[in-house]
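For reference, the chain that follows is the form predicted on its own, supplied as structure tokens.
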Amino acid sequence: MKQFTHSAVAIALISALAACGGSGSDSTPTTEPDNSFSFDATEMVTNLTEDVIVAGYNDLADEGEAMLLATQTLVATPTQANLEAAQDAWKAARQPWEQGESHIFGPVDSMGIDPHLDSWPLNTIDLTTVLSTTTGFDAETIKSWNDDVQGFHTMEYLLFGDGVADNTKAIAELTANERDYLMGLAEVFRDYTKDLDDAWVVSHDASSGKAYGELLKNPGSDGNTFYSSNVGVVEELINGMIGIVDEVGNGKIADPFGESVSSADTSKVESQYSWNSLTDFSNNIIGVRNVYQGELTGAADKQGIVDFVAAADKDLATRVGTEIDNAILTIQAIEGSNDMPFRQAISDTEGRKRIQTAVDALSKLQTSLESDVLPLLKTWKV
């Protein structure tokens, strides 16, 4: 009986201690899960600089040279075939430029190359005035004019026409003065694309400064006032991807799309004269894929942002890759089964449904990049 009593007390004490277990464990420090990860970014940054960014600007400079040669041929021999060859040269130059908008930082910004080449909308009033009052166009004079009467879209307007009913133009519609202006514009275009390429491989300030590519690849090196570590470089690359996804979904597509058919505005459609808008938009996101995967389409597999993400979260790396592909496919699907241009699709009931699908895909991708990929910089053990 006595023994039973002691056992009862012991049981009571154990029960009491167990009951107090919560307060006892409260004093134990809570261990936060370790979400940090390691990744050596040197190979990835080097590859993205050389095989994606510099390779893309080198392609653009080559296409700029080809564009000038095509217009020179058109002026010397104004035939329909040579006009169409110049149109093809314009489209070919458009590809590396649009894909390069996924990394639109550095010299393209500091040297003002973006507005020189791609100001939008076109100032058709000043353009008409220039054509009616000026002859004998030379490159240096054109460079002194406003950006909205030079660059891609001025050449596009002269090559393709107004784009309202079609994107074709007969050689008879292209006057001799327009051809001369076109050739001057192409020379200016060639010069700026070469300046941009040189800034990445020769000197970022066209003087004594190092090549911007060397600065990007060597953060923290002597005299590198742009990047102190790979954290800043990777952040720049991810923000570049976010920036163009935002611009395509919330600017290039959403602005002319409007809230309804009645508010759709074709005047806001970029590349509306050539009907190249959907190709532009998909190339913008293909550029995002190039940075993410680490190589231009069709090239051998190299390290890209996907490898950085996979080091932290393999499932996330796969999901973002799928979202990029889906964004590209939904943009391309806007044309439907009858190759409908974007400027017509914004006023078409079924076209608008397809556009909304693409906008939703871009929004989903942007959220993943902003909310899931960019925060990885905080848990990266550099």
Second form
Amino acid sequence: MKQFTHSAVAIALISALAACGGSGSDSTPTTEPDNSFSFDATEMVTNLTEDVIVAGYNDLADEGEAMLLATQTLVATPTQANLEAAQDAWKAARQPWEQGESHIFGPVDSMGIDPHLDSWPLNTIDLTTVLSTTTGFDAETIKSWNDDVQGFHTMEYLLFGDGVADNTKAIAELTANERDYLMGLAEVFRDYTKDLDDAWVVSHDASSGKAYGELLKNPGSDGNTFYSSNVGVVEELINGMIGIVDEVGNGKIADPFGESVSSADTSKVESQYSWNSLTDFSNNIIGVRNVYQGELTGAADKQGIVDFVAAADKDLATRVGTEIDNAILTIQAIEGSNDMPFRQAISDTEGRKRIQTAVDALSKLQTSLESDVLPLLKTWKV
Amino acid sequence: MKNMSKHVKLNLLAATIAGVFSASAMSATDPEALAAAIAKQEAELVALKGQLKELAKQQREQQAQAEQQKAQQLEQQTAIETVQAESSKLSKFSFKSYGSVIYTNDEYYDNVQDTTPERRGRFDLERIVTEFGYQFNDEWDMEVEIEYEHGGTGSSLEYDGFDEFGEFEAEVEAGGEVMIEKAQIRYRPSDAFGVKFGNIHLPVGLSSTLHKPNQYLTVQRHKSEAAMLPAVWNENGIGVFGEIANFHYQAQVVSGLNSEYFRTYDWVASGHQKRFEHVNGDDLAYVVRLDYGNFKSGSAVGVSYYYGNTSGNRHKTNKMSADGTVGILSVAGAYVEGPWILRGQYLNGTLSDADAITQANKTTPGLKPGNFAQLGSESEAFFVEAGVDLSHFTSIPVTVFANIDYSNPLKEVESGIATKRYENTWISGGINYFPIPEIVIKAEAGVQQVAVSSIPDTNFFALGVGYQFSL
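Rather than the form predicted on its own that you just supplied, could I have the structure of the form predicted together with the partner chain?
Expanding to the full complex; the earlier chain stays at the top.
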């Protein structure tokens, strides 16, 4: 009985103390739950560099070569079939370039390749002057001109026409001088795509520097002034994805879309001459998926950003994957059931609803990448 | 006077003593008389002693007074000298200031495809300039001019409508900045000859001479000049100058331009090296100017020539070896008589190796001149402004004016086609109202024409208020 009393007193005291302790701990900061995670990024970075980025630029350089050949054929034998073959070559080159916009850092930026290849809008006023006053275009001369009369969109304009009523062109509409200029432009284009590819696999500064791919794969190694650790590399990759999602959602789509039908502006639609806009936009986000999944569509599974995210949060990894897919699908769905091009869709009531759906999907994806994926770098135990 | 009375008193004393002794000698035999005489003499002696004491006291007082006076005089002297020194220090110091706030309303094109302009009004605390000077002596003086542009500091964000979708770019060059516009030391032994060195103004372009709001009629400084060369151009270097029989001459050796930043729209203007801490000085430039008359105060005619290489000042020195020589000829005239104001300037520039520079700029990492890479091998600009000061005819202090500015930074290109997109003409008219001489309120309206026929003309108007004063 006495022991019981003692025990009761002891229990009472302990619970009182525990209560005090409990209330006391409320006022002291709670210790952060350990949400850090480990992930060895070496394999992922190697894989993304080789199988996604370099493979993409390789493909682009090949398509550049193919397009030059197609235009040379067109100049030699100006037939409707050869014109259409050149149009196809243009669209084929467009694919790796637009997909590559999800990692638009490194040589493509530092060498100014982006504006050389893909300056938009096109300066039709100057282009008309060039065509009416000059003949015999060689690549070196064209390179010294401003970027807005060369690159993808100048070739597009010559190949496809003005794109207002249709995206087809008869060979009779393409003058000999225009064909010559087209061939010169294709040569300039081929040179730049080759320079870009070389920068990743041979030398990033076209002289004594290491290949940019090696620098990306070996952060912190001797003489690597670009990346000191894998954290910087992964950050670059995630920011690359965010950058293009932002550009597609808030620039490429939203700018011409405007706030209402009355403020929609077709003059701002990229790739409007070929009516390739929606393919461009979805390729941009497929590029994001390539980086996220770690392989080009259809290739065998390799490590990508998804594996990094999954190491921290499996549910998040799945959710972002779904959001990327959804963004691609909603962009593709803008054409509706009757293959409506983007430049028409912005002025169409139903089309605008579908565009809004795509914009929302892109906005959701951007938020996830910015607020959920990017902060993982802080809890990553390198 | 006091000295005189002293002598008189002493003589008097001597005469009295002599008299006393002679009197005692005469009456020594009479004891009463003797005692009386002794008593008298004693009394006189006492009186004399007293007088002497009084005299000594007076002398001491006089001396003290004199010393005090001397001290006072000395004090006054020092005080005068101090005041004189203070006032001459102040008179050697000079402070000047001028500035302007403007409102502009222009029509803009969204991008190179756009031919439907959109109207946009903008306010700008254009510039506040403070200028401090000090005249060390008759021959040496110094001057520092600090300019606060667009009311701020640091880099500013600029909207670039010509870029893809219209992009926002951080522009260090473009405004919101504080900078030293001039920091010079001058040695001027005579009117005919002087030397100045430090950060000096180049006498190329009339804006370098006439940059205060009351010295030009338009709301903004002449657009033609800004589209071709650095407006109110300053560089580091040394120059000689002087005035002989109403001829003003200048000759300078100064830091050159950097061709990495030459752009289509303003030719060599953005090659002005001000975005880095150090100005590359591997290529120097040479400037000469000769004026007859004085542009600042009235009628004048003048000619100037600038010559210098620019490639040596590139940061990436391995990108090009050609010189990139810039030559600029300016011819200017002003007729300012009574109510009439007529001023004009013609600028012609040449650039060697324009294609090589374009190519080097396009392939230099980080430069990205993009659609503004093409450079004119020849560039041209002029303006003519004419005004009538109505205060000569009425009581209203208003000057009405008409102005035309023209610039074409791509007059000629080495190869290929020179786009006409940058060939601009601005024609305007307006008024300058001076409520007091130090303040001017301006209004201007006009039309801007681009030499491309498919780009429609746009209308603009602008309001501005400016001030200038000097202490």
